[in-house]
Amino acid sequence: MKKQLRQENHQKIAIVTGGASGIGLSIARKFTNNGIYTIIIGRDKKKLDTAVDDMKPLAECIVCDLSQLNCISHFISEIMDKHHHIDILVNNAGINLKKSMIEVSDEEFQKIILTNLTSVFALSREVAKIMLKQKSGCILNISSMSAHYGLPKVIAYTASKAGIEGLTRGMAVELSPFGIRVNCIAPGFIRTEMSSSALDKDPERKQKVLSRTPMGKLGMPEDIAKAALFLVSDNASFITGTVLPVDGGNVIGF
């Protein structure tokens, strides 16, 4: 009876990278609204503090540039010292570069890969060490429809997101036998401040996006957040290694 009571009172601890804005913030809010204590990671302290104020008392933030790989093990140790377990990791942080392939320098390409892929591996590895000891946990990666078909002028971003989906399957095969599920969401065109500004300035591109999306509209960050909550919940207890498109049908559109 005592053991059962402890399990019922277990406070889940989640980490959401890039959690101060856009999709990451929406996921963090969804988690805290459902009783999950959420630690958001980002580079902008002002944005992080504002986001945490909106989600108190179930949130805190850590300032870290994930491309500085040596900071990862440090903040994971801090989290463990304070909370003693990590139940959920959402790898959402990422950067983009819009430039013709032949104009992308080696340094620019490597910067995207470092931030969007290498840091995801490094953080997942450190969290997986903890989850293996717990014999439980969920890792959720955020990919993109760019991993499913070609998009012009985002070659490094496309490569990084294709890598994320391969990483998802590889981690799932290794970790799932030990009670750790690993899944991925591939968002379509989502209405964030950044995407809305870009599409509103390019009506032709916006029309193309909408015309090949069967549902005929942009998604909302909340759509990704709802899918994220499902995939890290017990309702998805037999789902691992999957990539879930949340895109209004964009990836199958004509």
Ligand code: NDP
Given for the second form:
Amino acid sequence: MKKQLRQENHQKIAIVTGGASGIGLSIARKFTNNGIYTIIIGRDKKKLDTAVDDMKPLAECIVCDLSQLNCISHFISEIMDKHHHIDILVNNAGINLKKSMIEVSDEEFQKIILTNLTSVFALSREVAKIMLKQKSGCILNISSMSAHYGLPKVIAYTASKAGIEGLTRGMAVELSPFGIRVNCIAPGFIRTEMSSSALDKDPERKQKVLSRTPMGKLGMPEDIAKAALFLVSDNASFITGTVLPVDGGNVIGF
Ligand code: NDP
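We have the form predicted alone; now please give the form predicted together with the ligand.
Every chain and every other molecule in the complex is listed next, the one we just looked at coming first.
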């Protein structure tokens, strides 16, 4: 009876990186609307504050450039001092670079890998240490269609997102025996600032995206948020190590 009461009173704590805009904001909103206290991470304080205002009282923000890897353990300690546990981590923050392969410098390639992949590993490792002590938790990564088929002019992004899917499987086999589920969503083409800047300037590419998406439209951030809530909930209690395309069928489109 006591245990049941404790479980009912347990306030779930989530971290959503890049939670002040686009897909991350939609995931954070979905979590707070479902009673999950959500800490959003980003670089732009103004954007973060606006998002938190919108989700009060179940949200707070931390300003951190995740590519500065040494900041990660500091903010995780801050979160633990205040909340004492972390139940959900969504690795959503990401950047893109649209350029022909031969024009991408080593520094540019490295920057994308650092933000989209190395920081995901570093943050997941720190959170996994806590989840292992708790013997519970969910980690959800966000990859991309670029990890599933060849997309021209996004070479560094593609490498980072293919890495995310490998990381998902690697973490899942190490952590799942201890009650921690690790999954990944591969969004199709979703209407956000990131995709608008990539697609609106390139009508031919946009047409190609739409023509190979059986549902014939771009997705909305809310479509990803609904799948995210499912994957971190008990409804997905036997699902780990999986990559779920949420893409209107884009990955199987002709
Ligand atoms: P947005 O550009 O809208 O959001 C990206 C978020 O990441 C921003 O909130 C940004 O916050 C944060 N961010 C970027 N770099 C850093 C950093 N160094 N440190 C901390 N935060 C950072 O993009 P989307 O919502 O479209 O994309 C979200 C995720 O979904 C990305 O991983 C993307 O690759 C993936 N995705 C998106 C698709 C789409 O069609 N939109 C398709 C497939 C995958 P700030 O500016 O405050 O730093």
